[in-house]
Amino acid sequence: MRKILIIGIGSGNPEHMTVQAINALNQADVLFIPTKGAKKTELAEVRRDICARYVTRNDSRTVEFAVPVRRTEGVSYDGSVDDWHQQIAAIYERLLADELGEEGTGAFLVWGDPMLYDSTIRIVERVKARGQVAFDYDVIPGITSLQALCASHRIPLNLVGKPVEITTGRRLHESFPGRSQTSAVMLDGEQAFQRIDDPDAEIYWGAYLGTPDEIVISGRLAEVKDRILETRAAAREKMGWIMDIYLLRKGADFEE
């Protein structure tokens, strides 16, 4: 039976890679590489280079193919990815049952963590329920932006005893500041800490984490977020795409 590797990466850095994510790829003989168009070649880029530095057998190849772009007009949130998914399946399920050998082993390559706001998992079981290619699968966990970004910061992502929310910019406003002293922001294209209206509200902005283009920025939010929004516009503009992620705080490791 075929057997796929869903193997997380980290958030840019090669160096970022576990030694159990190195064994592996190692372990595929296919390695799949998504390209997401000319404006993000960096991000297929750091794969090839991690394949390039890791990859020992030399009887493995690498397979790389284009991921659709999400659709987003005239269709609600959730039918707009579930859409994508589906195109993305299709894909997923054409390669596997053609560059992959009924015993063959396949890896993709997954930026960040598989299980932090990544569908690859979701993707992968839909092609395992739609049935017509057999294969089981493995996941390896990676380091995550999350923990690239307090890294970088020199900061504990908790404070002392107290939860964090991991939650995306379209639903900040109903975690921060009011249900949540620490929350953590992904997937947020409308900047929507710029909305947050709180004087003691802190901000660990980066964008790039673990690439040689690395931005962070932290202060308090009503001091620093309009050099948030010029330095992201700026950046955006530069490099054509931009991922980021910041973490939001209020209040101390202990009360007085």
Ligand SMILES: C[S@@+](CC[C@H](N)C(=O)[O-])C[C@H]1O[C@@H](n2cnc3c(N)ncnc32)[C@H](O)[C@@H]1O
Second form
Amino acid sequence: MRKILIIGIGSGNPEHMTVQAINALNQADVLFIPTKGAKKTELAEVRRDICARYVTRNDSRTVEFAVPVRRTEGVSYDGSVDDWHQQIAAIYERLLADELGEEGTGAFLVWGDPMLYDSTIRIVERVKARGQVAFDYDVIPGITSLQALCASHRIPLNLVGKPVEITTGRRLHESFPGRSQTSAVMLDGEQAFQRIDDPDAEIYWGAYLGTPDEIVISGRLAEVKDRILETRAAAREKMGWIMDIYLLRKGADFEE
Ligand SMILES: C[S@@+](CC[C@H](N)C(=O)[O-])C[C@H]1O[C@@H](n2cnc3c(N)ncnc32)[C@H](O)[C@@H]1O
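Target state, the form predicted in complex with this ligand; input state, the form predicted alone:
Entire complex below, previous chain first.
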């Protein structure tokens, strides 16, 4: 039966690759690499670099495929994501049927870790449910951008004995500072931190983590907010794209 390996490749630094991930890469007959459009060629480049560094067998192949752009106009958020996943599932199904022999092993190289704000696992499950191609699959964990953020700032993720909420920019207002003392924010196209008005809030922000272009800024939110906004806008203008993540926190490890 065909075998799929969903491999977490870390968040930008090829040295994030674990030994397990490297071994999995070398089990694959075909390496599937998503390309996300011209502006993010650097991301496809990191995947190519990883293959060049770590693939030691010389009989495997790389197959690049374009990821469709999600349609957002005239549909609800859930409907738009559902349609998008359906389109990608059809692409995966075709890749498995056309590019992998019946006993072949294919690998999807997933940014960071496949369990964190990534839909490869659920899309692969969709393909399985469609029942057109028989296969089994395994997931190999990777270093997330959240781990990379904490490492670059040299901070623990949680305050002692306290919970952490991981959320998106769109939903940050539900989380911090009311419900959570530590909120990690990903996928934030609106810089939702600028609307947080809390004198005790601190922010740990990072962009292009793990890459040569990494930028990190931290401090009291009210004091560094504008610097982050300016730095982010300038970097985005220069690079043509940006990926950033941040942690908002208030309180202390040991409180009365
Ligand atoms: C679709 S999610 C994928 C997350 C990934 N699976 C992970 O484990 O980190 C993309 C979001 O992750 C964050 N991200 C991923 N890589 C990053 C990096 N190198 N630097 C900063 N943020 C990153 C950003 O918030 C971005 O919007």
